[in-house]
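There is one chain below, alone, in structure tokens, taken in the form predicted alone.
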Amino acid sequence: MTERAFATPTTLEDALAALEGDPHAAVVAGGTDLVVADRSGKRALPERIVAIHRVPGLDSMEEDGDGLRLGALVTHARIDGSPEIQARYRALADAAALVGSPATRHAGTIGGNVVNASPAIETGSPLLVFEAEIELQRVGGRRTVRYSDFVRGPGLTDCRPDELLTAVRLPGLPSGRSGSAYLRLEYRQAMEIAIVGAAALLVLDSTGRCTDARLALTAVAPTCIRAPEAEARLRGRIIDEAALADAAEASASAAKPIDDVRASADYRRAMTVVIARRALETAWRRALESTA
């Protein structure tokens, strides 16, 4: 039987030192991804685990200029229940509310969710439409990477072996009346992952014209992706049902789904249009209800 080591640093410096000293060490926070992967036989537990749940400050949620900084240990339950996120970054709250079960949401963290890098990650598309940044630290250095560049493929990220994801940063929103939403197609209402998902952000001026549009898709490519053609069909246009339908149809051009045990590629491509339209319609309604 393989002998495993388990470290529980109580300072950020000690956590970074543990990662620097062992390139094969794995970080655990809530443990909802690491433990499930081991039990399902997808990935064995690493020989050395660095648990960061006792590191102070990593569970903070604070203003960051005109945006918001979420520490790596902020849970999905806190995101879903945050009035600030509900008011400004609603799509992220929508996604957090769908993760796993209540128990999962109270243990699972935004940092762990991002590093796991599943193609069906619920928070991925919202982070794309909000143009989030990932904060990484190592002994002697810190860097910030755009979320769109951070996830490189299924289970693959730009996080180096000696780095720790310390925060997710949400920039301020464009000026104007804005609304956002995340929706997914699912078979069950709990302990489920997206068959297809979509996050939308719409910004309107006082006349109802779209000054910015962002649409991202989940589970239809190796990573969550933006839908640039759909976005282009909305910018500068007075938003109505026809405009949203046009953009939703265009979203299918970005989808590159595969066949798997949960759905066929053709079904996912067809449902991309449906879910994209629902996300856009919800974001539009929320934008109309908002104040600049």
Ligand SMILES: Cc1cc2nc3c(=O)[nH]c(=O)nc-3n(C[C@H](O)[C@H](O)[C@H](O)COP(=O)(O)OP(=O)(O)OC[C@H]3O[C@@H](n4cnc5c(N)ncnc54)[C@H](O)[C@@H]3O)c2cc1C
Given for the second form:
Amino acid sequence: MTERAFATPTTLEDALAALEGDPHAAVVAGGTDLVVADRSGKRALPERIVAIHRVPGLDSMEEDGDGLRLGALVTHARIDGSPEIQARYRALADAAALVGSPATRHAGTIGGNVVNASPAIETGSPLLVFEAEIELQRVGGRRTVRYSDFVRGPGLTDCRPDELLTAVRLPGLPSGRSGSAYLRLEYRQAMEIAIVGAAALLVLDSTGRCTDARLALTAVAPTCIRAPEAEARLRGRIIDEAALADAAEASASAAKPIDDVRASADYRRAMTVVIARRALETAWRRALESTA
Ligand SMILES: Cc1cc2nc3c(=O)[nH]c(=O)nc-3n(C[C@H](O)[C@H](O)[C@H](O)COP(=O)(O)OP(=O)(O)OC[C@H]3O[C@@H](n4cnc5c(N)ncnc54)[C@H](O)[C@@H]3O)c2cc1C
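We have the form predicted alone; now please give the form predicted in complex with the named molecule.
Once more the chain from above appears, this time first in line as the rest of the complex follows.
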């Protein structure tokens, strides 16, 4: 049986030191992916585990210029319950509210969700439409990368073995009336993995013309992806239901789904149009209800 070492650093410096020069060490935050993967026989726990729950500051949520900075340990429950996120980054709150069960949402963190990098990750499409940035630190260095560049493939990110994801930064929103939404197709209403998901962000001027449109898709490619053709069909246009239907139709061109036990590729492609349209309609309704 493998001997495992478990460290519980109480400072950021000690956490980074525990990761330095040890390719067998891995971080555990809420453990809802790492521990569950081991117990289900999917992936054994690493030899050395660095638990970060005692590192101060990693659970903070704070204004950052005109944006918001979420520490790596902010849980899905806190994201769902945050009035600030509900008001400005609603698609992210929608996504957090869908993760697992109440227990999963209270233990599972934004940092763990992002580094786990499942193609069906709930926060992925919202982070793409908000053009989020990822902050990483290691001994002697720190860097910030765009979320869109951070995720490389299923379970693969740009996080090096000696790096800790310290925060997820949500930049300020473009000016205008904006609304966003995330929703997913699911066969049951809880404890489900997205068959297809979509996040939309729409920004309108005072005449109802769309000044910015962003749409991202979940579980239809190796990573969450933007749908540029759909977005282009909305920018500069007065939004109505026909415009949204047109954009949703165009979103299918971005989808590269696969057949798996939960759905065929053809079904996923067809449902991409439906789910993209619902996300766009909800974002539009919320933009109309918002004040600039
Ligand atoms: C019953 C159940 C239902 C679920 N439902 C959903 C769902 O609906 N949608 C969804 O998206 N996910 C779901 N998940 C997956 C999981 O809950 C989330 O991905 C969660 O956000 C993971 O966070 P965590 O803190 O538990 O990560 P952990 O398990 O602690 O870590 C996950 C991975 O990230 C690494 N890591 C964690 N934090 C950091 C950090 N700060 N820096 C560097 N590396 C780090 C770990 O080394 C590990 O590789 C579910 C899980 C369970 C058990």
